[in-house]
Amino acid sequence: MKKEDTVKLISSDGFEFVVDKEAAMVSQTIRNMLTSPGSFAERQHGEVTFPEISTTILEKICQYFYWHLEFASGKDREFPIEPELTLELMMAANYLHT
């Protein structure tokens, strides 16, 4: 896989997730960061830092991106969410427009 086909998502703890660009584009916020005209650092370097999203939550979000690509197109399968992550995940999902 080529570097331009991936995006690096960095949590508030500094943990880096390298995901397929197509998967990351599930998020409207990330899509805007990577495709907006201009010389935004995110677009130039293909990486996005989330100072307010912990590693645990960002990992779950990355899992959701891939789940969405595979199952959200009509297949009846729920995305598993641990109850203790619900509030933080909802806040992150709201910010990411996912």
Contents of the next structure:
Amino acid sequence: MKKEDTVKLISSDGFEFVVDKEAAMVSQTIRNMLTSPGSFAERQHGEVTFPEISTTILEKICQYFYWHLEFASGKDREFPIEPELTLELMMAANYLHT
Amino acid sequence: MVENNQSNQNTKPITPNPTPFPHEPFLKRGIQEHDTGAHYMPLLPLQSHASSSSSKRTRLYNFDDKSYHPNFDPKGKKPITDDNNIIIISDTDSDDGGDEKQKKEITENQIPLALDTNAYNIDSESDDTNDDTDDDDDDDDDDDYSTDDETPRNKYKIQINQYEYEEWRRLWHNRMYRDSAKRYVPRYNIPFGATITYVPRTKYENCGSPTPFSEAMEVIQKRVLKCKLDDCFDELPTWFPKRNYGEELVLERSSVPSLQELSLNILAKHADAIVSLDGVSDELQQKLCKLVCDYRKMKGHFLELFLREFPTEVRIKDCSWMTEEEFTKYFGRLDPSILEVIQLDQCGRIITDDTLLVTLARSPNSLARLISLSLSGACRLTDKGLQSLVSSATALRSLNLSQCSLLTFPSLNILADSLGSLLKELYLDDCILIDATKILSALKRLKQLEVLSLAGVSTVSDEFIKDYIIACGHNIKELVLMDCVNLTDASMKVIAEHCPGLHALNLMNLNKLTDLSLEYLANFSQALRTLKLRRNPFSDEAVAAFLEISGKSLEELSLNSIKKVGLQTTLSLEDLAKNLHTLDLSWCRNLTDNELGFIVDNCLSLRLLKLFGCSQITDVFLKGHSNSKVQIIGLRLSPLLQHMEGPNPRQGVLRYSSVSQ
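Previous: the form predicted on its own; requested now: the form predicted in complex with its partner chain:
To see the whole picture, the full complex is given below, headed by that same chain.
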């Protein structure tokens, strides 16, 4: 993966997730950050920090991004979510507009 | 007309085969697949039907309203034609001054055809015994059926043009098509005692000024005739599905389920395991609450968690699980003065006069901030309980008392006394003890009322509507009159003329309405956004004409069980319904894959299409249409609750105004 196509998502614990830009753009919030005409620091460095989102949740979110892309191109799998994660996942998803 | 014909040497009435009319009643059958030939456009009001008793034959039509069809003059005062050659079927008795003119214009070309049906005996119809009668005999047959001057005839004229006449004659006399002809005659709506004469071009005269609806109807009628003339059944070119078979639609981004939805669903299914809702935003809490109700997981546990977060809106769609003790426990503890919206539907078990006093209506101002209250299903609530509620909720703007079956008409006085200048929305569905005539004065005192629902209140009558709407119609934006079966076209006329701001109208199950209603609504209410029809006896052409005029503004349309909807409606829909997002065509069995394909591919705003009961639709349409945003429900199994409307967070609490007004 070339560096220009990827973006780094950092959780509250400091874990870094490197994902494709296209996948990260599934989140409307991240899309706005990366494409807005202003100069967000995120855009310049290609990294976004989420101090409120924990690692497990952020990992799940990244999995969702890829699942979303697959679903949109036709593959109709189910996205598994562990019930314990759902509450925080819901709030994070709400924040990320995804 | 028979007498006039006999006095005119050139004319000789030709009577058809003496077994003309079938046993089956005229209008009880719809269009069948094997029908051939023309789709004649009957130009008469739809109230025509044959009946077996001769006394009913005379007065079959409602002539009071000339504005229905400007070409139609039952008194026969003016010659009525259009620019094509037409045939006028008129009655002998209706020959007043008009017929003088007609007689002058009758030329040698006239081929009159007298259809004297009064003399026919339906019971004597037999299929095969009259084979010997053919064209030559028809002239003689007429002598046998002498016209009886004293028999009252119907006073009207039917127009058909030359082509239809030829077609009709051909069918009539052609033995092979005798059965078809018999079927076409009822569709033709030739009533008993009518005579048909052919009159070449005469001057067109309009009875009344052309209204938008009548002009649209003419356009549609020409469309029907043109389609018939070209001998094509389907004016629509065949719709070809744009997708290859088996290829799935590339879904839009918005139709992929979002992570939020997915996690909400799972969370709702496991509602029992939630420990706390702390930190969840209000909007999410509301959505969660709705989903928990839908999944039937709403129990005290979740409710307690929910109420612990001091929500300002409590919406529980189904309170049937709650007992009185639970209700008094949970709602007794919370402070109701912060609540702005309360929805406790199906609350028959919990809402009584006493429980209210302990929980919601505990003090004269305990619901001081309440804007919207819904207690549908509160079947134990009496007028007294309502009084205590209303005295606590002094700022109430929207009140839903559907299915509160113990309420009587004094409750309206209670409402008008304290909320007369505030109440904007009132729902009284199925409050069967409320007599509409007695609540009229109280309703008129609700000066700000925008939404009124009287669904199921069968005492609503034309006089009530007339009285109320003329007084208060200028404010009304939404009117629900479903199941008020005593209403007729007269009410629709009043509504159309006096409700300029009408956005939404629900006329489901009103089976006394005719195409006249659509005409009134089209001519006056051109800003209608939501129209809900079900089982109304409207014709395809009238619906199409209505859509031609009002289709641009429509956002939600229900044509559920309007049996005759078919080709014409499709043509109007695909041209005009650009704003339409919800369409219900359930039980419209005259629609085929072809027509639905055109609708769905051309109405690009369409998001929801309901097709319950349309088993004639096949995968050719379902897998072939190319509209990726529309959801089609009713044909394959799909979860239904997700299609029901929830509160829109972007819309305010009230449907048509903001709260501050």
